[in-house]
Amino acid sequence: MNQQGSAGDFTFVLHGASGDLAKRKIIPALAHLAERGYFSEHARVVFSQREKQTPDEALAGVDAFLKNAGDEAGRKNLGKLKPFLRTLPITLGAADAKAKMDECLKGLPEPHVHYAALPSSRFADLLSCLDSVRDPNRLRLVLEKPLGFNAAESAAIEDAVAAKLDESQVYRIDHYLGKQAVQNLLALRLGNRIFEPLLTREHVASVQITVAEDLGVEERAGFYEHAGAIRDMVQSHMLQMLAIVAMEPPVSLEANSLRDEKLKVLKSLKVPQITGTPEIVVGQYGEGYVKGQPVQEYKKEKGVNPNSTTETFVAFRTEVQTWRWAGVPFLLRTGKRMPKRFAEIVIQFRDVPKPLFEPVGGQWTGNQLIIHLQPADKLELRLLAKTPGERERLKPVSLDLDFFNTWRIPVRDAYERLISDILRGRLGLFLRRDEVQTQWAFTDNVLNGLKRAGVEPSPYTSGTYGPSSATAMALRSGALWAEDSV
């Protein structure tokens, strides 16, 4: 049954349909929206690719990609495509790609979705394929991160974006905004009178935003060589986290208007001080072991270099500098081979002025707000109650909201949801050029301190949070990392 309704009539051009973040992430959600009936009869989805496939060879390869990765959710609605898939084998940057592209698309319905999920280094051969068509009604254009691997290399395909598309029509992609959590911490701010007036520095000690995997490199190192955990996760998803928990109220859920306080407290940032008391800590996994199994170092993994200075860890405090946020520490931290995977913001509130009560084993864990954002999206309010007995003691508590468990229904992948948005014109959970120029600007700063400064990774032991170092500099702001608390 068709729950949310047609997003109408388009044309959703996939582009690099082969690669992997395709078959994982983007084929299996515009199958669950068909599935779902978002689609009208006469969209399309066009899977553009340098093979020269069918529609029946284009799914069974995406199927067979989805079963050796385990992912039987993704695999179970790709017959749904059918209906509206074609191919369009083509080679971005050839002679005769735009008229390739021409003809494949004459005839089919508006708007066309251009979704380039491509390195960056091929956004250029894209662009000479469109149309200068300044209409979001006619022609929108998805970019995936990276945009470059630094402010000058995002700033040259911004302009070459800027000379054929209004801003109105471009969608860049951070897929973490399109998780439910996220979503749910504006709606916890803005839609609540209790919360709103604590998220300020009188009642807040600090904000921890933790991105953690328990995979190594894998099959990413030509790109993770290049890139690291800065650019990779800092650069993108981390800063855009810290954007939503400190931005103040918008004056309306308009695009725009979140967009403009996002880029205020992206503005603020404080770069991370390098030298003297480091306010960063970098670090690159050794040998050790996850899960119980042996792994090895980053240096042996296949394709990095066996010389490779490559973080493949961060934590670093910074501080938004803004009347509401100043003095409170933002402690930001991501790295592989950690001991499991989770994603989480941890907003510590400051103990009451008087503690009264005895804490349960010795140790005072305050109130916490926890924004659980993987392996599953959740609100957890941890509170402190006293136990039973006679003893006047506390124990932390937990009021969970588990967005499965409340609405009975499955949460939707971060991709369905922003997909969804771009086939409807929808803005708001997409980043705005000023946004992505700050936070390269802010990642350049921290780059280049590092190398002026000829800071290296400290190895860690894989199967720990990274090198201790990284606790040092957590406890100078007064905060432990909230490890326990996944």
Second form
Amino acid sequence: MNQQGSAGDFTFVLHGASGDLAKRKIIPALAHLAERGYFSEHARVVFSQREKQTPDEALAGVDAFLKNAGDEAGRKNLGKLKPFLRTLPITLGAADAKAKMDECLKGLPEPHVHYAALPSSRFADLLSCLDSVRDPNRLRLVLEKPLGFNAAESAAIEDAVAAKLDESQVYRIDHYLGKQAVQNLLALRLGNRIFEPLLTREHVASVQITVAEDLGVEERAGFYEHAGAIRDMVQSHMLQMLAIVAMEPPVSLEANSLRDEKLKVLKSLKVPQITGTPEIVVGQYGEGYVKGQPVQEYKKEKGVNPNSTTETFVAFRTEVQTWRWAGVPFLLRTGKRMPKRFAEIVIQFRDVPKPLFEPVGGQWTGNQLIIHLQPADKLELRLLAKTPGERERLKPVSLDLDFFNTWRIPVRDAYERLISDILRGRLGLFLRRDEVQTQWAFTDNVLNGLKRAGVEPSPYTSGTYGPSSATAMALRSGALWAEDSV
Ligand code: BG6
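Starting from the form predicted alone, produce the coordinates for the form predicted together with ligand BG6.
And the full complex, kicking off with our chain again.
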């Protein structure tokens, strides 16, 4: 056993084990955990999938997939899973599915952790194979986002889950909460005295959250055409980050304390204005160049409707309507086929009440606290410092806290952290039903508003940061988007 300790006995049943997400993220994460000594000798991993394969064949398939994707780190420990692995060829929804699953799991150590790496349309088939055992020490269920495609679908899935399991058995994944930078944000806010008093409407001019991706839709048109950027990225990842930035300090780090505070933020969000002076811009990528390579327009991607109106970019302004934050613009933006992959949260502080110094370049940028989520994992505090010499001039300088350079430990993939929490029964980094419902209510309001107003995505050139109207929208809130402010 290593210093982290073993998570003990369990059986981890991965449904959808031959799917993209399982091969790309979940299986490598399990393999790394096995290598780090998280599995007791009795622990078992079961690949539940349609294909009939031996464990060796299944692992070889994952290895080939990762090799093709150039993911050497993911391949590294696959062999460590072998002693724990079984395969279960099964078609969820078929008449014999439950009997096959019961037979395979008979006598295997509890808790049985069922991980649904499946489209949510198949969750009901999985649920029909589970017994109603209302005990988290015996049964846990892990659900991947998105849970349905709107609030009503999500509620129907949740009702089916609640008919069999208690809330304490359900782990709703948003992998952004497994990212180290997001946990550092919590630590920054709640473990330090110096920032918390400043995170209020008195001191903060705006907050912006960007998740920019250079990739396009890749092989996922079947899903993405129905989802679009708002359901895919805003509904959970972006709203969760916003909630963590804006929430009140919880009474403890216990899961429900955190979730209670996030929920209050989610409930207080203002729906962006769509008509008049719009507070939201949607876009769809056209052809262009990304990292010097020509790329085609979204409408020509494999599996995409040539007349598609799916948004691949969204930028909007919202407000957290609480005493702490009322009136402060929260600007959120995400898109595919941007010039580079980066994600960050920028807290822009107000200027000093009376400037006494001369700004270099004539323009004040004020103080910023930047939480870089990727590619770097660091905190940056931009301060104004006097330039050398006789003139009283100030220039922005950065204080950087780079987590890799500080700890010299490689950053673990978000899934590794989340799966280890699931195995240990820790719910803090997972969403509660009411959070998901509130996020869907917000997303539905935005999507319905766009539909009612007949707004269709504006085209933008691949390799740019979306339609120029997004810049204008941010400027109306007195903000420049992150890449513009560097
Ligand atoms: C997923 C979305 O949840 O997050 C994808 O479905 C997106 O469309 C991905 O590419 C981004 O995750 P990350 O960790 O690469 O920023």
